[in-house]
Structures are given as C-alpha cells and as structure tokens.
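Quick heads-up: it's one chain on its own, the form predicted alone, in structure tokens.
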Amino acid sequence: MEPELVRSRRTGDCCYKYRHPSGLSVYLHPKERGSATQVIFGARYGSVDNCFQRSDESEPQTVPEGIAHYLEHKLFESEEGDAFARFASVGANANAYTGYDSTCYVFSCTDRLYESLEILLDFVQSPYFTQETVAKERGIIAQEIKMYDDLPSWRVFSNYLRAMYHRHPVREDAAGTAESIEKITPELLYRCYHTFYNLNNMALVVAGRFDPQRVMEVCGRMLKPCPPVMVRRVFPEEPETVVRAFVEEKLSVSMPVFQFGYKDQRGPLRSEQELAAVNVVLEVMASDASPLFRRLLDAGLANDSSFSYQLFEGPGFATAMFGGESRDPEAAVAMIREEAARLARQGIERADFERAKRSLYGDCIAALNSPASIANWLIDSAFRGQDMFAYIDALAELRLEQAVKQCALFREDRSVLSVINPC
C-alpha cells in the first residue's frame, strides 16, 4: 500500500495520505522536532445528520435530534470497561467531541503511542449498547443539555441560529432536547453507528513525532473491513431569508452578550480560495488591528477579551459572525453594520488587504508547529474535501479583487442580532 505524498511547496511540510484496504482514509504528518503526538479518529457524522440515505437503501430515514452526540458518549463504554481508564493506564490524555458535521475521538501522548492507538481503534470499532446502559446515559445527557441552556454564550449562539435558519438542522441543539433523547434506543444507536461509522466515511489523523510504518502496522492489525456503503445527507430546502432579524432573552449576566452576523446562501462549502478570501475580509473588518475594533473600544462597546469574529460553515449552512460582551449591543452592531456596508460599497484598501493576508499567513505557519493544530486542521480538511496546504497557497496567492468580491455576503436583509440581557 503506497501512500500519496502531499507536500507544501511553501513550507516544506509533508503529509502521507493512505487509502487503507478497509476503506479508511489515513493522514500522517510526522514532525521530527518535539515529543508530543496528536491522534484523531473521526467520522463524517454530526448533529445535522438527522436525515440520511444509505447507498444500499431506497429511502431516507429520519432519526431523533441529538443521536450523534449520544453515540459519542456511549462508545466510551464497552464490555471491557471505560475507554478513559484504558487511556489513563498508558499515560495518554483522551477526549471526544461532536460537532455539527463530524464526531471525533482524540488523544495526545508523549510515550506509548502505538498502545494508545490500539486502544483508540479498538473502542471506536466496538459498539456496545444495551437497554440499561442507554437508559443510564439519558439522565447524564439531560443534565448536560440543562447545563448548556444556562450558559449565556451558548444561549446567544443557539438563539442566533434559530433566528437565522428556517429548516436546516443546524438550528437545533447538537445534544438534542430532553424530549428527543427519550426516543433514542439501542437499535437506533446501532443503526446510526453502522451507517456513519463505516470506515469509508471516516478518517484517521496522526501528527507529531512517530514512525509512519509502525502506525500503518497497527492499522493493519486493528482495522476491520467494512462494506463500501456510502451515506447521503438529506437536508430540507432552506430559504434565503432569515426567520427574524432580532431575538432577545434575559439571563443572569452582569453585562449583555450579543451575536450578530450575515446568512450566506452561496455555499454549501467553499473552495480553498473562497475560504481564504472570506477570512481575509473578516480579518480586515474586525481584527484587533482594524479601525472598527478601535472605534468599538474607544466607545466602550467592546472589550478585547470577549470580542470575536469567524466564518461558521458546514454542509448546507454558512454565516459570518461577530459577537462578545457589550454594554450596548445595538450600538455595537450599528458600527459593525456601518463598516460592512462601507466595505461592500467602497471595497478594501490594498494596505489593509496585505496586512490581513500577512497576519493570517503567519497564523498558518505557527499552526504547523503544533501537532494538535495540524491534526485538527487535517481532519477538518478531510471531511470538507479540502487541502490545508492548498489553503496556505490560496491565501498567499490571493488577489485583492478576489477578497473584495466576498464583501457581497454582507447583506442587511440577511442579518440577525441575538442578545442576552441581564434579568
């Protein structure tokens, strides 16, 4: 089995890409310096995947909200015990997360890498669900849902998505609701597991200090062949409009929290060039070196510890967002709207464009020094059909007119403001 060698002509970094006979895509990014290694074993399966159609079936199926997150919880339990305890026994630090479009199982270590990798590949491929264990987990997840409902940062974001999207499942909480998780059964968990945890729908990433040949030897022993069943995500048609432009809620906070942004219907996923262009526009507009940020600080409408901006996107959804704490969210958003309108009308100054490009390029180079950053970047790129080295090239080669074109996403009639005010 010969790998495809993917090399960055700008940085000299390289990644070995394997298509294992089991169907799994394996990405190996060795680093000679350093002692830590980061490993991610992930499935292209997230909270938005509540309706899907297998390639060997004629009709799509709808399942309860929150099942991807529930499945992540349950996989750590098996007849052999708790996977966290197994990782602790070899000195590895393990975790997992369910996003909107993927579920990932992660560990980092400085020693006993290959034993840790065996544990990871073993428990993720060994589902064990019973009526008793599934019922026990229901109470734990219900408490987690309640905990998030009490977090202002989560509530302002959740309300924002519900105000922006009419039908797309990104508007629903990733963990589901108290009502939806009551419908989750062992049979449904096995059904979703065997659909989405098919190795043809998964990827393994290893970044840091390791021997690629030994990693592939472990894969050869541990990976279980899967039938080549593919899965198609099924989403309802989403209107271009937003549900409502403003949503407000009161919680126990000392200062108001806001989330503001623009719905972008040009997706669902961008090329590396388009992604680089949008990120440059947001950097020009709202970074801590931008005139907008300085005006917000001078007016006392933002603080440098909480103000943030990002492009949040996935299958069938995309939005450019700004948020943080503010004593007057509506005044802060008025400044953001004004700057967005100015950029859409006048374009971007070349000096600002070059500054933003250099800043983002520097962030990329810094990320290549961190095994954790590399691993997360590789898994995200794999699941989105992108290439992290191609993104670096696209960013370096981006032209001003390509960035200016992306200012069209700032449409006032597709904007939403979500606010959490003090009780």
Second form
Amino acid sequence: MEPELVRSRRTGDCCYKYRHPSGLSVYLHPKERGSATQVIFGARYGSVDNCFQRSDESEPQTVPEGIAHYLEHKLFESEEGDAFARFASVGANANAYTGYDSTCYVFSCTDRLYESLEILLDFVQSPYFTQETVAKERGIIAQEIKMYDDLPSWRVFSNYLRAMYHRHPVREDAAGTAESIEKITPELLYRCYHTFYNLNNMALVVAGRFDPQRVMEVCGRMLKPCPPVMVRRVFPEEPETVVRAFVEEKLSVSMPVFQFGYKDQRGPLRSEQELAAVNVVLEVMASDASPLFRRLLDAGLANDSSFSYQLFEGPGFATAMFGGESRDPEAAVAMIREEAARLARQGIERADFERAKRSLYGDCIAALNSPASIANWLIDSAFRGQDMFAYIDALAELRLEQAVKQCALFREDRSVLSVINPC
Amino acid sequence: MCETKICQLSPSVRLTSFTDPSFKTMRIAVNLLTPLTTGAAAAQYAILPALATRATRRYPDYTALGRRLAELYGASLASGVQQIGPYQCLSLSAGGIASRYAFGGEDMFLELSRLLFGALLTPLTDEEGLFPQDGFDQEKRQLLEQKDAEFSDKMLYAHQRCHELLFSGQPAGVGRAGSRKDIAALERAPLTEAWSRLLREARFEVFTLGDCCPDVEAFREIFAGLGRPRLLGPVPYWEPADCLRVVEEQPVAQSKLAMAYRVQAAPEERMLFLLTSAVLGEPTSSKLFLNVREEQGLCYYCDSAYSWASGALFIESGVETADLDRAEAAILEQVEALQKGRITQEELRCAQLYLCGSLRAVEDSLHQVEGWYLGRAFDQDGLTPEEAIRQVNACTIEDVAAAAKRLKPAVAYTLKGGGEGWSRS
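Switch over from the form predicted alone to the form predicted in complex with its partner chain, please.
Shown next: the complete complex, the earlier chain at its head.
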C-alpha cells in the first residue's frame, strides 16, 4: 500500500494520503514537534441524509429527523462497555459531533496514541443498540436540544435556514426535535448505520506527532473490509426562491441578534478556486478593514465581538451569511444590502482584493499550527473531495475577475433576514 | 527546538520568552495586573485596552489600522480584559505569521512590536490629550453590549450570577469590567490619567511566543519606569456561614444549576484540587458524567471546575425544570461520595491521565503557554508542566477525599425555566 505524498510548496507541510484496501480514505499529517495528536474518524453522513435509497433496494426510505445525531450518541455504547470509559483509561479525550453533512468521532491525546486509535476504530465499527439503551439516551438528547433552544445564536441560524429553504432537509435542526427522536428505534439506527457507516463512505484523519507506519499497521489490524454500498441521497426539489424574506422569534435576550444572507442555488460544491474566491469577496466586503464594517460600527449597529460572516455550503445548499448582535438589525441589514449591491455593480478594487488574499493566507498559515485545526480542515476537505493545500494554492493564484464573478450570489430577491428579539 | 526564558526586566516587569520556530506564528502580549477595588475603577480600566488598540498614531483611523493588519497577512492587534481572582488582567497583544511565511519580506516581529508598543506607550489622543471622542463612544457602547451579551448566554449568565453571589460585597465580586451601571457612567476626560495610572501601578507580565526571539535589553529599555511590584495571590479565604440559595425565573427552555464551594488551599495544593475536580466532574470518566448524565440521564452537561484564583469549585448543569431537585440531589450524592472516599483506583487514574494530558499539551499552543506562565505569577513560580505532572501523579485516593472534605458549600444558584419576566441588572 503506497501512500501518495502531497507537499505544499507554499508552507512546506506534507500529508500522506492512502486508500486502504478496506475502502477507507486515510489522511496523515505528521508534525515534527508538539505533544498532542488529533484523530478524526468520520462518515459522510449528516442530518440532511434522512431520505436515501440503497443500490440493493427499489424504494427510497425516509427516516426521522435527528437520527444521524442519535446514532452518534449511541455508537459510544457497546456490549463491552462504554467507549468514553475506554478512552479515559488510556488518557485520551474523546468527543463526537454531527453536522449537516457529516458525523465525526474525535479524540486527542498526548500518549498511548495507537491504543486510542484501536479503540476509535473498534467502537465506530461495532454498533450495539437495544430498546433499553436507545430509550435511555432520549432524555440526554432532549436536554441537548433544549440547551440549543435557549441559545440565541443557534435559534437565529436555525430560523434563517427554515425561512430560506422550502424542502431541503438543511431546514431541520441537526439534532431533530423532541417529537422526532421519539420515533427512533434500534432497527432504524442499525439500518442507517449499515447504509452510511461503510468504510468506502468514511475517512480517517491523523494530525500531530506520530509514526505514519504504525498508524497504518493499526488500520490494517482493525479495519473490517466491507463491500461498497451505493447510496442515493434523495433531496426534494428545492425552488430557487426563499420561503419568506423575514422571520422573527422572541427569546430571553438583552439585545437583538440577526442572521442575514443570500440563498445560492447550487449543484455541485464549489471547487477550491471558487471557495477561495467567495472567501475573498466576503473578506473584502465585511472584514475589520472594510468600509461596510466601519459604517456599521459608526452607526452603532454592530460590534467587534459578535459580528461574523461566512459561506455555509453543503450538498444541495449554499448561502453567504452575515450576523451578530445589533440594536437595530433592519438598519444593519440595509447597509449590508447596499454594500452587496455596490460590489455586484462596481466590482472589487484591486488593492482590497490583494489585501483580502493576504489576510486569508495568514489565516491558513495559522491554522496549520494546531493538530486540531489541521485535522478539522483535512476531514472537511476530504468530504468535499478537495485538498487543503490546493485551497492555499488557489487562494494565492486567485485572479481578481474570479472573485468578482462570485459577487453574483448577492441576489436581493433571494435574501433572508432572521431576527431574535428580546421578549 | 524550544526554549523558555524568564527574565525580570525590572521589579515590576517580567518577560517570558517562549521561542519555538516550529510554530508558524508569533505573539507578543503585555498583561497588566491590578487589584480589583470598585466597579467604577474596574469599568474605567476595562475600556482602556480596547481604546489603545483600536487605532494608533501611525494609523489613526480604525479602518486604516484594519487595512494595515490585513496587509500584514491578517495580523491582529488585540485587547482583552479578564478577572483572575481578586485581580483585573488587562491585556494588549499583537499576533501574526512567522517572518519566513511573509512573502513580502516583512520582519514580522519588528512590525508587530511597533504596532503593540506604539499602542501601549503612545496611544492615539486628540489635540487635548484625550482619547478621541469617536473611539470612546464606540468602545463604551461595545463594552455595554458585551455586558448585555452575558445575559443572553444562559450558561454564562448562570455562572456569572453564582460568582457574583459568592463574592457579593467583595472586590472579587466586582467582575472583570464592573456592572452595566458602572460602564454606562464612564466619561472620556478621566481616561487619559487612568491610562497613565495603570501603566504606573500595574504589575506587568510580558510575553513573546512562537517563532520569534526578543532582544531582552531592548525590552528592558521599553518597559523601564513602568509598573509597580505586586505580590499576586488568590481571593482571600473566608468560611461561608451557610449555603446561600437563590432561585431566579426566566422564560427559558432549560433550567440551569450553578453551585459554588469555597476552599482554603495552599499554592502547592493547586494540582491536588484540580485533580479533585477532575475526579468529580471533568472527563468522561468523572462521577458527574457517569452518574448524573449517563446513569440517570438527567442532563446533557454536568461539569465541575476548580478556580485556583477564586479559591472555589463550581458545578454547573443544564436540566429539565421538573428535574431540578433530582439533579441537585444526584450532584450532592456524588460530592458526598467523593468526600467519603468512595473513589476507585480507576477513577483516580483516569482523572490523572486526563489532567496530565492537558499539562503535556501546554506547549502545543501559544495561548496556553501564556496562560501557564501567567498563572505562575500568582503561585508556584518556576513550576513547569512536567513538575506539575509529577505532583498530580503523586496524589492518592486519600488525598483527593481529604481535599473534597475541605470543600464548603457556599452558593446554590438556580435559573428556573418557565418564568415570565426578566430585567437587566
């Protein structure tokens, strides 16, 4: 099994890529110094995958919302005991998260890496669900959902997606609802597990201080080959329009919180070059160095500690968003709309473009300091079918006209404003 | 190859340089430590770092400075305010990529030093020698909004209320920036003198971190005449008479429990109490995680944390309103088990591994290195993470149980869901 060695000519970092005979994609990013190693074992399976059809079946099946997240919780339990306890016994810190398009199991450690890796590969490949254990988890997940219900930053985002998407499952909360999780059974969990937790649909990432050869030895011993299952993810047809342009909810907050953005009708995910181009546009438009942010500050409509902007993109959904606290969200959004229209009309100044590229390049360099950020970047890139070093190159080589082209996503008729107001 | 050097530049200024070229970034930080006294004084000091770093004499406009920082590969010129026990820690810092990645050939350490020391020593003022009006208005508004944001985050709010109740009427209860009322009362004119006073009166902890190496003599010159020597320490101990119970209601989906215990611990017992907290409620092997969350399914999170600077251990959880009493009883049962020594060798070993892992990883992050050595300004000067690991591993079940017995219940704060009204304090 020969690895593909990928080296970044700009940073000097290198990464080994393997396609393990089991079907698993493995990405290894060794660092010469440091104590910690971060490991992520993930499946390309998230909360949006709640309607699917396997190649060996004739009909698609719809499963309850929140099942990917429920599965993530339950996988830690096996007949041999709790995976958390096994990790704790070797000093590793384990966790997991379910996103809209992936589920990842993570541990970090400073010692006994290869034992921890064995535990990770073992428990994720050993599902064990019973009526009793599934029922027991319901209370814990219900409390997790309630915790998010009180988080204004989460509520405003959740409402935003619901106002933007008519039918795409990204409009549903990743953890589901108290009602939807009631419908989850051991049988459904096994079914989703055996559909999506196929090594051909998964990736393993290791970043930090380790011996790549020893990692591959553990993989060789622990991975259970499985025939690839072809899965068709079924997404309902999503109109180009938004559901509603404005949505409001009242919560126990001291000042309003808003999320505003534009729906982008997408087919495939953006390439590294397109991703770099959108990020440059957003940096030009809304960073600390931008005239827009200055106007927002001068008018008392935004603050440094909460204002943010990003592209949020996954299978069948994409939106460029801006948000934060503001005493007057509608006035803040009027300024954002005005600047978006100006950029779409007039394009981007070369000096602003070059500055934004430099700033984003600096972010990339800084991200390569830490095993945790490297591992997150690697797994995100893997599931997008992309390469993080290629992104850095694309950013460096980006041309002004490529960035300007992305300004087309600021479509006024496809915008949504979500606001949380004090009750 | 990394090297840590600690150098006393003057009786009041200490420089810690952590040089490690394997980092791709660098950071220069100046921390000014001053005792908390009143809310008004805390608010006055709290606004100063943000005022000093929002624009400089060379880049007198917020946007112009932002552009310069973007040109410097997304460098930062940042400010911070935190409370460390009875002290306010005001920080100014500059961070950026290592010079070897600056394709424009910039000496990043020089560029960042200029920006940082310009902001510290010759902050931007107007023709009357005052911090400019527009900057003052901005930063005052933003400080007020930060204060308000604490109300919106209910986990943070519950912790803050518990902390306020624990230290009510004491300097440590003032908070990192005083109250909302203290911030609202801020005026621009006295701030120039407050800045000078801060530079005269604070103890300085200066750091250079990452792929950079300072000229110590140049730093000695820069900081000459600044600061005042101060012995730092935790909040003084007093025995809580009774456990103060406070229940407040808000219209929230999930109730929060925040409990505080006080403890009188010697500096050399810091690792013991961190370990005690780890056995009780930090890693997934802890008593609270295994029993309150996993066994009884009462919550999603139930954690403990020992604050050496506050001399307090906090336990926090988010629970269903109907389960508040059960959750509190379940938590108290675990505290009692700890105090009675019902601790297995496995629980102790897992907590030791968890804590030692964190200590070994200190030098993986520039912020953690800074946090570690800033802590050393308060106690166990010279203690390295390796020595701390030895202390942790020397602790026994009996030591942990004895430490737990010294925890005195002081506050039990409940933020009860379902309430109708609320008011901003």
